[in-house]
Amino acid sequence: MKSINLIKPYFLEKRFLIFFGLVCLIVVDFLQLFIPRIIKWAVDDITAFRVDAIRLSYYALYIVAIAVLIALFRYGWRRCLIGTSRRVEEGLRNRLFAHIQTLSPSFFDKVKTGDIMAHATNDIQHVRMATGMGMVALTDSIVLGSAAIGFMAYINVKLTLFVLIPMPMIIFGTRFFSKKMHRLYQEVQGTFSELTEVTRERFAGIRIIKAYNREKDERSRLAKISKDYINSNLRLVRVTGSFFPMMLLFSNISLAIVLYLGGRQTIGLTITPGDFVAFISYLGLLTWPMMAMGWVTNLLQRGRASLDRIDKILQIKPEIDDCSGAEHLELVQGSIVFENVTFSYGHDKEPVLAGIDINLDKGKVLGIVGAPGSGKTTFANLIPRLFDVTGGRITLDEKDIRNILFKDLRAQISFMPQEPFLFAGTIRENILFGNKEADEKELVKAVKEASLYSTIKSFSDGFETIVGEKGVILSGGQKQRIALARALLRDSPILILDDPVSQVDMETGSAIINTIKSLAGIKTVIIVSHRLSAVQFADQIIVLDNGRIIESGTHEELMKNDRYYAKTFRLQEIEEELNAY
């Protein structure tokens, strides 16, 4: 029950409201027993022949009067504590998403997500209902249920003790049915969240599904996932199918006794026709507690289920955090240092790096290349943390990077990954999420040195072109620049671009190497690239091999060793003077 912990503050924050809602919860509840009353006066005047129309309508009017009073209370509740179930969504949502934001790249490695979706609308809902018509279920329980049966007893003991001998069977029904239903409802969460996957990533992949007649074998992949999440609930329906009409069985059934009993005492004389007709009214208000008790049971076990599901992952603890002394960051002059560094992606992985040795000074360019799955990639995500080394250590200015505040780190570096990721807004946004005080004038400037200036020109909404999920109606090598914009815009003294011209023509490549040429001095580039001549003018090129360095040094020196940059690069000259004819 630790999970409950996560909705207190929001309980705390709306307290008075919620106070408020109650009161005027209760004030409903409490005017809905006065209409029995009402009756049960207009009844025995009518049939003791006492009563005139006048009298009559006073009765209505009382009625008209208490449905008013009821319409306000019940707004006044409604607006309350419903509110604040939205209120708890709200809070709950906000804080899952930044606490999946600290989270390591390690985490979104293992889980899926549509799982984290899953989290983050369907569990969320649940927890608001929960919360929200929950409480409002409850409550209605405890008062209306109580007062009910009070006015009852007032009206006869004996008539409403034989009603209540169901209420035993309520009771042990609701304990042995939670235990079912919270069981369930984690079952059907859970085939929910993969549910919501495969169908994300079908649609993330259409045009692979399309391209490989594959569409029939999809359709039954998501047909017996989707089958699955039906037969979930089906299990869960066989339970609160049996729960919610064993409810209303024994309401039924304390109906009948007041008919059978009640009717002869009635007949009887022992209590009059209007105490009969208020005492039906009073057990049909006690009806709804009895199903509200059904009904809050299964708010609160999925609502339970769901806040169970959340609490699981807030307790996951980011493998990279800013550790207990971390420093602030201000003024940077860009000189990075591996000592002895060694990474690997488990404890029980072999290493993806091992032995790195580098003194990259301030304002100088690095190279990184090596074949594919020889750490180049790796070795880029160190410097930001996006993983932290597992032996050795990094320096940024001589400090250890891990003792420096991850939001001052990661200030100080402009990154552009492998793979760019762009988000369904316009070419505008995606340049500017790198920097988003820039005005246009650094914003065309950025695009220019990233060689993108004509094609942006060229469509007919220039930046404000939707480039759609992930970028779509742009090409790989539109994609690749637009990313790159986004890093030269951000001024920072350490710039990181992993293979930025692995996607462009040799031309474009060209430019943008010229790009980065400019920057030698300026600021501390490091460049991962499978393009040699992207890195020639480094100041100092290292090769990767099994994510160890096998060659290091200048462009010339490396040419001069007659190894495996040195083979590569020709045979890299040779392709490019093919392709030019």
Ligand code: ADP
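In this text, the rigid core denotes the largest set of C-alpha atoms whose superposition between the two forms falls within 1.5 Å. It should be emphasised that the depicted structure is a prediction, and the values quoted were computed from it without experimental measurement. Numbering follows the first chain given and starts at 1. First, how it differs from the form predicted together with adenosine-5'-diphosphate (ADP).
- A movement of the C-alpha atom of D228 reaching 2 angstroms or beyond is seen between these two forms when the two forms are aligned on their rigid core.
- D311: CA moves 2 Å or more between these two forms after rigid-core fitting.
- For V127, the Cα coordinates differ by 2 angstroms or more between these two forms after the core has been superposed.
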Second form
Amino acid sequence: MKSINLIKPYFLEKRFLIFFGLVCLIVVDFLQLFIPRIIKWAVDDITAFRVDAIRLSYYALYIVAIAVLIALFRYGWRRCLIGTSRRVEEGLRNRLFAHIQTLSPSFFDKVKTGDIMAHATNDIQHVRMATGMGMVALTDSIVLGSAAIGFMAYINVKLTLFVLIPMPMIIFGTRFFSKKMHRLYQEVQGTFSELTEVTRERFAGIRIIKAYNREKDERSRLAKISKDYINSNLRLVRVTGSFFPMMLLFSNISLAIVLYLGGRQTIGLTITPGDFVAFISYLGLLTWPMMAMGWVTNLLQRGRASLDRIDKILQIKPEIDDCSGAEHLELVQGSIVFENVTFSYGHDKEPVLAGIDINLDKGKVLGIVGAPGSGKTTFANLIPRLFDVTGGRITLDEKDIRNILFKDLRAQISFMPQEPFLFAGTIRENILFGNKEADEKELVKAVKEASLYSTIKSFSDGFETIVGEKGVILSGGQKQRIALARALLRDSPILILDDPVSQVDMETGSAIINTIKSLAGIKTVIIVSHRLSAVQFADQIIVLDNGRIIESGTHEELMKNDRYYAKTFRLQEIEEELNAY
Ligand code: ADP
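Having displayed the form predicted on its own, please output the structure of the form predicted together with adenosine-5'-diphosphate (ADP).
And the full complex, kicking off with our chain again.
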């Protein structure tokens, strides 16, 4: 029952609206039940020849008035009850998004984005349906169902009992079919998202497809997925196609019973002709509550299961969080110390970093180099606590970073990850993401420092150029420089750059390195690079190999060692000279 607590606040918040909505719904139910009564009076009057045109017009007017009232009250309950279910949907979605954002990167490594999307769409939709239409169907099946049966029994109990015989078939039939239809509908949704995802991916990778002459294979691959989509649709059509006629069959069996038994009772004067006609009308009204009874159990079960799944996600605690007693960090100096740091991506996994000792004073520059997979990115990720060390500790201004409030720790760090990620929007929005308060002068300064100014000026929309899927196509180097400008604009005492010149040409790379050089003494800089000339000026350079520091020192010291650093440096120098020709 715990997961119900998730939606309780919204029900409490909207309690008056829900009450009003339920009143409207019940009023609609009773107004509907009145129409057969009016028909009964009219038919009885007509068959007894005691009616004139004026009286008939009154009956007609009553029916119109009731229809108008039904329309008004129906609008009322829709606004209130369906509106409340939308509020539940909105509240749950915001809560889920806010919570998922707090989870650690390791959660996103383990859980597929598609699964998270399913919780954010399908599960929330199920809860919305259960709280909206579920509530309506439940009320209708109880109120309208029992009232219609009551009115019918008031006319004739025996006839009512006979007419009710096929009703359980409607209830169980709806339950059975709606379950099946829902499963098939999910299947259709699944194949449709696969179809759109494959189409999107193939168009995004159109150059590779063309380069490898794979158009024909890709066409048949899409044709197969397209066939799956059509087949799942046809399966759904087959079930929906048999559901409605079957329900109609059951209600028609009831109608046949009324016609035969009710007709005989009318001839035998047990009931009046008006009662007979009214009975048929009540029967028409009874079909929906019977179907609702079968539907509602599915809606509520599905909603409940989805709510449990949402609750389970909300119960997940971030692996990395503020520990109790975490302190504020006011003005940071920026000295970073790694003390015998070990890290592995899981208890059962080999350490990716081991025995790391580093002492980086305020304003100093640390260069990290090493072969791919040696642990450079992992090293950089440990400082803003994207992951927590599994052994040893990292201190910032002599405080263990695990004892500093998250917010304060990350406020001290400008971080440029290896993969420059741009959000759909303008270049300006993407750069200001790092510092919303920055003014135009600061923005232009950061852009110039990232060697991006002339590139932006060459775009006709300048800073307002849209990037992302529908925007201009940027080169890897341009994206990287936007990400660099974003990090530089943040202006925090610690700057971490993960391979900032990996995708730019030598000249732009040198300009960027000059910018980073100019920050030496002002900021504590950690720069990861596969290009050794980018860290040449660093106060301290470490070479990682298989998660261990195998060399450490300044450029001059390492060159004397004649090991990995010196050899790679010379090789890259020759490569750069060759490229210059
Ligand atoms: P580098 O930056 O030097 O290329 P990384 O720090 O990216 O090295 O990776 C070091 C090792 O850690 C590699 O073996 C890599 O496969 C592994 N690794 C990196 N990220 C993850 C992750 N999120 N989960 C599990 N293993 C990872």
